[in-house]
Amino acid sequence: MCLSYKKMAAMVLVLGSCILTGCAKFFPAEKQEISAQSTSHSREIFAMDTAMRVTAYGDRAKEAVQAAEEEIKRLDALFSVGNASGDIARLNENASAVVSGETCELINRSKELYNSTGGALNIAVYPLMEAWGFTSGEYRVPEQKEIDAMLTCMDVDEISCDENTGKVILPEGMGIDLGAIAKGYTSARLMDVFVSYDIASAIVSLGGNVQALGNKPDGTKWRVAVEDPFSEEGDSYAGILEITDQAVITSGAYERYFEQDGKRYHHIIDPATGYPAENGLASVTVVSQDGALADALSTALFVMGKDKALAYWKEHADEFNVILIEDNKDMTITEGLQDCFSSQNPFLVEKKDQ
């Protein structure tokens, strides 16, 4: 039997709606040689619950960047579960909600993410989340029989959004977040924003999540730095990769984790067995023209472990390349990434058809 969804979360205190957390940077070494080439203008901005950046080149930087900043904050209060008042909240408390079209389009999507990945991508997971404390960092390891009945509750298939009515109904005992989708959609949703006000060069840093409008000012590409996944300061780099008009967003066990009686648990839930992926990955970087699907395949590779997240990758190959690296420091990259990427460490290239 599932635990009631309502009654779950009254035993921990629910502060905020980002649940994942994407580790591509700007690369530094870019602000000082762009600045002066361009009329620009950038933000520094607070949402989803992490600090973002915004920067758009043009005539009109300044007017598109405060466009950009009301976009975010929009999209925030929609898509957190922690506003009252926005649509994932309601629907939560309430079981069923009539919401706006944007989150009917990303509850079925992720439904076909769902499918597609096998259950790795998972937006039911929340209630786990919850329980293990990475929603407001009282953090506990589960008793098993808590895990076991929350599994029972994240058939995303069972989810009915209807798009004609934005009519959302879940199944009983069922908690959902999109925060596994909704910081990548955003970075999408701010490259429109740009366009309609005539910008051809922006970037823009989602708390990471890092995703680029056309080239820098001067013609070349942007360079984003993929973050060392076992650098304990967090100031080096596995390697640089060179973008135009894509996201380059990462997940990886070191972004937020507790340790207990000796053992170490992440945040990226495994939807199969309740408990932080074990699969031999400690982060995985996807490279997509699409910033929601970047979002969304860079936690379900990483639950999916690499061979499979590299038989996914051949399956869909024409729609994002990703970066590897393992728990050992084996890093792998798929061809598509061959000319932009750069690493001072040693890398395999797979091959689509190998």
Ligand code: AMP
The other form holds:
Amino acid sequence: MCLSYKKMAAMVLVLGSCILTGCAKFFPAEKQEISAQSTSHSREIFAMDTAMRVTAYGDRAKEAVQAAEEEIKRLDALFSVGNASGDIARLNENASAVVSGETCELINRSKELYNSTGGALNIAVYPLMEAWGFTSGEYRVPEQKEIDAMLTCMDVDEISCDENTGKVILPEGMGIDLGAIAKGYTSARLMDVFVSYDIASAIVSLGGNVQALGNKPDGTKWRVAVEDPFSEEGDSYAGILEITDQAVITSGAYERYFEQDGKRYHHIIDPATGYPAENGLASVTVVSQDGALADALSTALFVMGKDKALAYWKEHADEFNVILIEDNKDMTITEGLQDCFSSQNPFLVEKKDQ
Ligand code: AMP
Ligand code: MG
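Could you please show the structure of the form predicted together with adenosine monophosphate (AMP), as a counterpart to the form predicted alone just displayed?
To see the whole picture, the full complex is given below, headed by that same chain.
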């Protein structure tokens, strides 16, 4: 399974010359060796607090990329906690609001995943995110009594969200944040946008969260690099995935953090403690056809830690696969990735029936 060191060194050389952002990265078109005959269009966009890149191939690539940008901006405006007229900001401000069908859908999906992940995915983390300073950049370690008070307002089951009327009601003291799922939902929507422009081949990277439509125009698979969570510069790779029609979404402690008194505090909160999750994982990369699911689960499995994450995968192996990298650098992939993942580092393969 593992590539020899020499083979990998050549691959890193190719990767080293690419423009890359975020965690899971894809080779730009020219590095993917795409035939010159295919018409392509690519655009860089800054939205959802992150750098994005959208590329489509086909006769209508330019129109499709324009529509994709409009879709990203529309969804960003709806979901952003900082856009006063957006659905989520209005909801957090007034504890109730009539929201769009998409916001309702995403809240209800998050409620289902809150239950299936045993509360590891919890969109009611917003007050905690504020208290830790992740929303303002004014980072601090909150007092235990503040955290304790917030933990009492995080029962996502209590959110009422009526898909017929669009009316959402939050229980007192609750605030929500779709940051764990919104980018994956958006990348999935972009695939629909591309299809509506007759595009069969496209790839997007939303802050390193990648989703691909079809194969490359030459019919070969897309090659997506998974970042090494221990790389200081963010420029080395834990391995390469070869994918068709899938999302590759990573959550890691290294993505956003601050340090205080020599300790690092990152942005993925364990809803059981109110503190950044410390369950032995350095990064989680989820591979799925469903972008929203991949995003939500990358966050939730990171919170769960390896054993619970693999147990969860065994129950849902038909929906996704995952690469877990531990703080001690051990790497485990689930069996569905066996034929499409390569790495210079050793890794274990988790089987569903073991
Ligand atoms: P991601 O980068 O997809 O792992 O999402 C992390 C973001 O999701 C954070 O910046 C928060 O906005 C939010 N978040 C943090 N912890 C959780 C959690 N346990 N459940 C749901 N959302 C979370
Ligand atoms: Mg996520």
